[in-house]
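The form predicted on its own is given below as one chain in structure tokens.
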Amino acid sequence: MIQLSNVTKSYDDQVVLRDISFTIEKGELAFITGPSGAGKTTLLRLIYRAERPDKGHIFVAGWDVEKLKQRTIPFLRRNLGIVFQDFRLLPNKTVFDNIALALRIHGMHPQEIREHVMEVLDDVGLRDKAHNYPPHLSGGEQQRIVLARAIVSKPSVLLADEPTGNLDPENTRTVMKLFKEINARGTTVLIATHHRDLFLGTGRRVIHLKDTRIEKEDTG
């Protein structure tokens, strides 16, 4: 589902990442993790085609990203969902438009995109907060609404830039039983965290980055 082969990326002359090689299949919940600057965002950013490697090869849902032209990217796109960690919710929209927001995109008919909206909204326990404007939520019903932005349009592969990093430790718990039960859906998830506590005891696969390489992978 996610392939890296001997990927290298550097920002002026500073190498971030060397070749890095992994792969993660479909339906695995995977962390990426290692010290602040390691490299985990730039990680992410390549697999969604924000950024482009200096060398290697990456594929993601079938898609071959290094060959993506910049008109097929948004292509790409609808099969990723991606949370990031300073949430990126629009403070003027409510609740409900910032999920809709990319089902009206797609051009989705009207009563569908509340079907979805409120479905995904149950999910993450938030139904009645959908006419609701983000400032007006704590930081984890808004890092909740990431979440159910992220996976509205039922992507087949989620990405998640440090999801707990601003939370405490009860909403974390919440957040990372969402992950997964979406994961128990057959979405591939892939976590980039730098705190420990979310992988330790979790049995899932965990990938070490240190000094720009992977520096071992074990089991959470």
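Here, rigid core means the biggest group of C-alpha atoms that superpose within 1.5 Å across both forms. Residue numbers count along the first chain shown, from 1. Since the model is a prediction, treat every value here as computed from it, not as a measurement. What changes on going to the form predicted together with its partner chain:
- R114 shows a C-alpha shift below 2 Å between these two forms [criterion: core-superposed Cα displacement of 2 Å].
- After superposing the rigid core, the C-alpha of R78 moves by less than 2 Å between these two forms.
- Superposition on the rigid core between these two forms places the CA atom of L137 2 Å or more away from its counterpart.
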Contents of the next structure:
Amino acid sequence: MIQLSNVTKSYDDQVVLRDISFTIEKGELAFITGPSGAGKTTLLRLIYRAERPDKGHIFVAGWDVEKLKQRTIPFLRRNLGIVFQDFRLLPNKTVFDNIALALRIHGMHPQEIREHVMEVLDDVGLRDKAHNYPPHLSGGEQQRIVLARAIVSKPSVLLADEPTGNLDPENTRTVMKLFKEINARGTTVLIATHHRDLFLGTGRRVIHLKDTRIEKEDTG
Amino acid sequence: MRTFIYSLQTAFKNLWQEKWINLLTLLSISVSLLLLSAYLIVTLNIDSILKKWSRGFGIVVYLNEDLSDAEIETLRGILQDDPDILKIRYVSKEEALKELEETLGQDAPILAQLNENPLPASFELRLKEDIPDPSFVEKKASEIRQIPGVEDVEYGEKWLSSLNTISQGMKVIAIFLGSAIFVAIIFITYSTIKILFYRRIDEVETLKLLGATRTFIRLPYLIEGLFIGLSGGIVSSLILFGIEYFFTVKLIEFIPSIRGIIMDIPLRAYTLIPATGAVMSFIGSIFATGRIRY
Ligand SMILES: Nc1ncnc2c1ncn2[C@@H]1O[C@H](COP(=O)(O)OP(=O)(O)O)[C@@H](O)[C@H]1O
Ligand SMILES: [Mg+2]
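Switch from the form predicted on its own to the form predicted together with its partner chain and give that structure.
The next block holds the full complex; its first chain is the one shown before.
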């Protein structure tokens, strides 16, 4: 579902990722880990075509990301659910509208949008916050809204950048349970995190990044 | 279609949120359109007056003294075949004399002292164009002068050439002013929409990352621009209607003599002004939202 081959990425003269290759199969749930600044966020940005590699090839959900035309990029991204490290919630829209936006982009019927959004709000336990504005919510609540927005369109691939960065242990457990459920429904999930606790004991594949390279691969 | 409805809702929400800057833009557009319309109406009025004056304009072809009826008919035939000539009127020697008598009125008896009619017969020609190009008329006149049997050709050169200059000059100014105002409206909307668009650049970035197409991102701003231009034009039309009403209904009661000077504003203008505002503003918004790159 996601395939990187010999990908190198640098900013100015600083190499961030060097000769990265790995494949995530359809239906897999995998982790990317490494210390802060190791290039996890950059790696995810390459996958959703917010950055372009200097070298190498990237394939996502059957698309050759490098060859995508400007016009086709939105259609790649509609197949992806993304949990952004910096949330990217719109402060002047309600929680409901923030999540609904992901479906409006698809041109879905308003009634259907209502049902889907309410359902996903139930999943993340924030149904009663539907008409609040994100700035009035706690970091943990915002984090869960971002997740809700990422999964509401039932994407084939879910990319999550530090999805538990702002959560207490209980909410972390809830969110991890959600990831497993979504994965069980067939969505390929890739989680970038520097929290070892998140993958330890899961038995899932973990890719370790260090000093621009893949240090090792093991199972959590 | 759903995207369009959603964009429409978003556009009107944004319009309301930024109502002051939008209102200011709208008013600037109405003032610009009003200026242009006022100038065009004045121009049209003057032009119609000029046309009325020039209606009397014609070329007079004086004929040789000794032409037979057949020769006169041949001459008429030649003139009739000329595609530039609209109307031909034959004025015989006798008719010319009678016209002169009418013009002289009380002084007519002077003519009785003449024992022979000194006036030549003539053709009075009306050209197709109302205010023809003077050089064109000159060429036509000298052409006719070449025809055998023609004694002389006369027309109001100075008069025609000044009418023509005024008429042409006003048209040139109208074109310049029109283009300047079109550009101004495009620019006014461009800068407003640009400001509003960049104020929401974070939102635009997020939309791009969520997989929104260019159309989805731009449409609300295009609708916003279109609406501002359209409303500006409607405001303009309403003011213009008010002014026209004041002149044609109220003022005429007091100063009836202005009736001849004021022309009705064609109904089409009232729809044309908003349409112009809408189109120009729409173009401005297209430039303002630019090329969205992912
Ligand atoms: N847009 C950018 N311009 C320049 N340097 C960047 C940019 N984005 C990230 N970097 C650098 O790339 C490195 C990796 O960053 P990042 O991918 O955010 O790491 P992580 O997510 O693992 O913490 C860092 O050293 C960071 O400073
Ligand atoms: Mg990061």
